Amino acid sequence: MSAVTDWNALDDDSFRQQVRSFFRANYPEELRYPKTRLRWAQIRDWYLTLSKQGWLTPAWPTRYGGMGLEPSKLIIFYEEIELHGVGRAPDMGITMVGPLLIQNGSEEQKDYYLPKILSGEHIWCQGYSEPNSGSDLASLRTEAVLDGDEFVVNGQKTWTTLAQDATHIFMLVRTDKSAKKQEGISFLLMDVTTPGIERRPIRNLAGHEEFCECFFRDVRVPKANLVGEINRGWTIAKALLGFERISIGGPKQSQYAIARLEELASHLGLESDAGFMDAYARLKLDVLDHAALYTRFIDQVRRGEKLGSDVSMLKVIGTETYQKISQLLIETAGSAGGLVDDVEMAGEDFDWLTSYYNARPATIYGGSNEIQRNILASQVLGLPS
């Protein structure tokens, strides 16, 4: 466990150096910049290393076992994670369930769930999207009917990230079918070993099983697992979605991809190719613009200001730029661009298709870009629907 208890007392440069040194000394080299989302068996030891260090939950208050970082320190922490290529652990408990319970949970829920997130005993997944209810999340149909001291849950969730590794799922469920869409939704916590739950992995185009579909048939959940008030779960969900917008809107994905494109161009001697350089220059400027926009929103966070609906711009610009770079990567690689896994070219190993595959769903998850544009049009520009 780290001896430092007040990280915010350090100046930013000293804090950054400590974080960077710890990652260099402790994070497994073979797990840097993973091509796919790491499974729990792969990342478990690192998860527990962070927990032992007291660094697993940098944004949580210290009274709940977190680092209690102020916004500027928190941004530095996540920047160093990205710069060092640290793989993403199953972090729904860390980034979503924990903060949710700290703000909205009962004392009993905090006492029970928070320590188990820190210990790795509970691994969480998110039960939001459903067939025909993805970007239009408020149209969800999974139903929870109160029966005495239990809810009886029936329905289906899909695109549930790494549900096969999870021990628990947090869910939005419909508890009042007669109310307006957003007003009849509640927030439930559920043990995935409860009878009536089935998880089926979904194999994607690249052959990976990062997502699952989950089925719920007469699943009985204690009423005590309700977070907040019944039929008031949408307010909680919106807060979590706002966090997700900025967390998936960072520029590092595109920055890493453009760096690979530059490396490939150098190996192939394309600096004098006018056609390539024109396409590259446009994308490079897009990446720089995205980074500048991201910095603007991060500065708002540092100042403690609430993010507005305009944060949706990050998701749109970032994911579409990433798609364009991944497309140019495989086009530049020529016939090698269609080969799976590492391909040797000019003495270096390149993996073209991973970026391309990862970029395809990026404009869909976290709220499709079409929905984000609707949010910007109505809530930022004030355009009529």
Second form
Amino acid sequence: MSAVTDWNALDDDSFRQQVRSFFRANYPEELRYPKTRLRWAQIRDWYLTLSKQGWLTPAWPTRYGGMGLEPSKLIIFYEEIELHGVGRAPDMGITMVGPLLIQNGSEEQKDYYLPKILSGEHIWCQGYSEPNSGSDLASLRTEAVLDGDEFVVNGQKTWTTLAQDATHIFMLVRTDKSAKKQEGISFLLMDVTTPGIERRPIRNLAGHEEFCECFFRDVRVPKANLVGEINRGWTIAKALLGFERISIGGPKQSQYAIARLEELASHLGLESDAGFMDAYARLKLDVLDHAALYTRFIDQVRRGEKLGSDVSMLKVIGTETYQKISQLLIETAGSAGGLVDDVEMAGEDFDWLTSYYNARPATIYGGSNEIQRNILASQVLGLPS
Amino acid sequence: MLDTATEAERSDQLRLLADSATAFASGRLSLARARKLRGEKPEFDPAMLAELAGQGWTGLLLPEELGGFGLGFAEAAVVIDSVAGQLAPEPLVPVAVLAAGVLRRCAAGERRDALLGGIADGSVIPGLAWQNATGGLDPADPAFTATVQGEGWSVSGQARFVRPGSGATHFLLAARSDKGIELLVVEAGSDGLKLVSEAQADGTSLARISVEGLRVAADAHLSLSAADFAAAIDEAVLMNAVELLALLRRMRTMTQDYLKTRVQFGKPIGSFQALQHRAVDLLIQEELTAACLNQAIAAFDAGSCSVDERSSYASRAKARAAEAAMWTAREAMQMHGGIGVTDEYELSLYVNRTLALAPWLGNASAHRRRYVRLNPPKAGSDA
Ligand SMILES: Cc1cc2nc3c(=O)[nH]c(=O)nc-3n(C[C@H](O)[C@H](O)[C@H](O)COP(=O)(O)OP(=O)(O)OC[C@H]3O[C@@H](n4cnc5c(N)ncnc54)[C@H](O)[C@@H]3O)c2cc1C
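Can you switch from the form predicted on its own and show the form predicted in complex with the partner chain instead?
Shown next: the complete complex, the earlier chain at its head.
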């Protein structure tokens, strides 16, 4: 790799131009705006292209192979990704494990894992949820018992997104059953090929295998795979939540979906249909105003301020707007509303059910919208519980 | 038969019919079977359709002299509810209500009587082709055009959203002519009949059927008035609403059960008021739907309302049932959390069937619009 560039020294416009032209020149046209999550086999080349360019991990400090972007530049980078319709690669290593290790990992862990994320050798998945611990994550029961230099892990994780493509899993495990729920949890890294781990893909209601359940039977994991101190895993994991809430609170999906709705409406000549236009206008304004609110939060990040619990609003309004647009798409499709995949309508192909199917789980994962509302009620409004 | 039975006799009969329909559905129509048939061609089991016919259910609404039972919509609803509740993909409403309803209204004759007899015994499975490519819902403006040619007819055009498509034995092409509505009976697989299947959310499909100058012999031609054609479609719309009610009831009870058993934060999630209120809202929707359908079915069976009143009832029923079922599907998924969006869990079968059935013959929005077209707001009118 060439000498490290100081991206932050560039003015915003020329940085944006550089990012944009690189995406235009290098990102495969056929993978733009993918309708479903891309599998590793599809996106691998792009992952490696970004890696070679030194752009895989824009948020990481330069000394770990990142671009070291400050918040305002990072925002531009992500905006350009979305504008160009760049698909999401398996990014748990990039957005979660990397930053987490940089903050809490040992030198050995950083030296070993970070380069392998950059090289695409390690693909990570997130093993938090369990069959009986979803919203109440702190009740998790997958257990890790210290036996000499190893932890012996038993239990089950579920809804693990794209675990079938992963080489590694980062997990929350119970290491102290007698402590208060949150205080007996540790953060553990594992190679998914370790004996005793079994992964079974789960099909979603659209028929795609996008997540897995993972079983752990007497899995022996080196003690060195513990991140941070024992029984401090909850605090470590929580530090990542702020990032997650803003990244899933963005307006991209709604903007894309409403553009499809606009196209469908114009093909069907609905501009003079007052009933449709009112429903459409309502959602269009929701999209615009959500984007405005998102910008307000992003500005906060740009100024280097910490985000508060109120960021949960973004996820609530963003995901629910997306759902409503997907519903209006189906409604606008009329008798064709139950047809799947690309459906020809007035000479153009539309895929409203994929929007619908993608929009449904968005109010469930990443802390369900009910849980977000609970957070807003207690932590922002200060309502008694 | 409907006229002679007293109210009490009829409700006894309805109960008996409901018992036997429930018994048959739970014994013969498993969800595992419905799951396995998804995406198959044909997407239903013709032998099972024959079995339903053996129960008398495809001929329920047909007069006795044509091999049917001359029963009413209340009886049909009881049967359709059981079959739909078990997600059977067999096209009971499309064949026994829609196609049969259209044929029944055509002038009697050898061809018509044979088709109706075949529906009653399960050997004939016709798909009515009438909607155009963007899903027009005006019965007076069907998808095909027909002109007299020599002894027979020539038909052209393209219809979409035809159920059954694959697995149909015949297609009834509804066409406009300079005289009115013509019905051209074409056997599936005939030369010149182009069929493209479009897959639906639930693993069934709709057919797109096109013909260009297809010659149809005079004896395969039937005709009926636009008003009769519309009346048959309204009956199918109403029975389609019955199917949606069956689906939403299942989704709602699954959710109610789940709220009682799923534990998070040390208590059943049904103890959280945020979910309780939403569960109650679904119950209210279910009851509204059932009440509206019962009223509509009674009016259809009484046979005393005008064509427009009938259409109004059908649209009210469909608007409510489709909206409520789509709403229930969304809330059921949400209140189940992760498991609610998996294929493995049975809820997804109900959600996907709802996605396929709600738009058929017009979605909630289309029927709300039709309702107010038929019943524009008037100053000084009571509800
Ligand atoms: C597509 C998808 C991808 C996912 N990927 C991952 C992944 O990669 N790794 C991972 O670890 N997990 C993943 N998850 C799991 C996700 O985090 C959980 O589904 C989520 O936390 C909800 O948990 P649950 O499914 O057990 O639902 P439950 O917690 O059982 O919730 C059921 C319902 O009850 C509601 N509820 C629960 N508690 C309350 C309350 N106190 N007040 C009001 N309502 C309440 C919920 O909002 C929901 O509507 C994924 C989930 C999905 C759907």
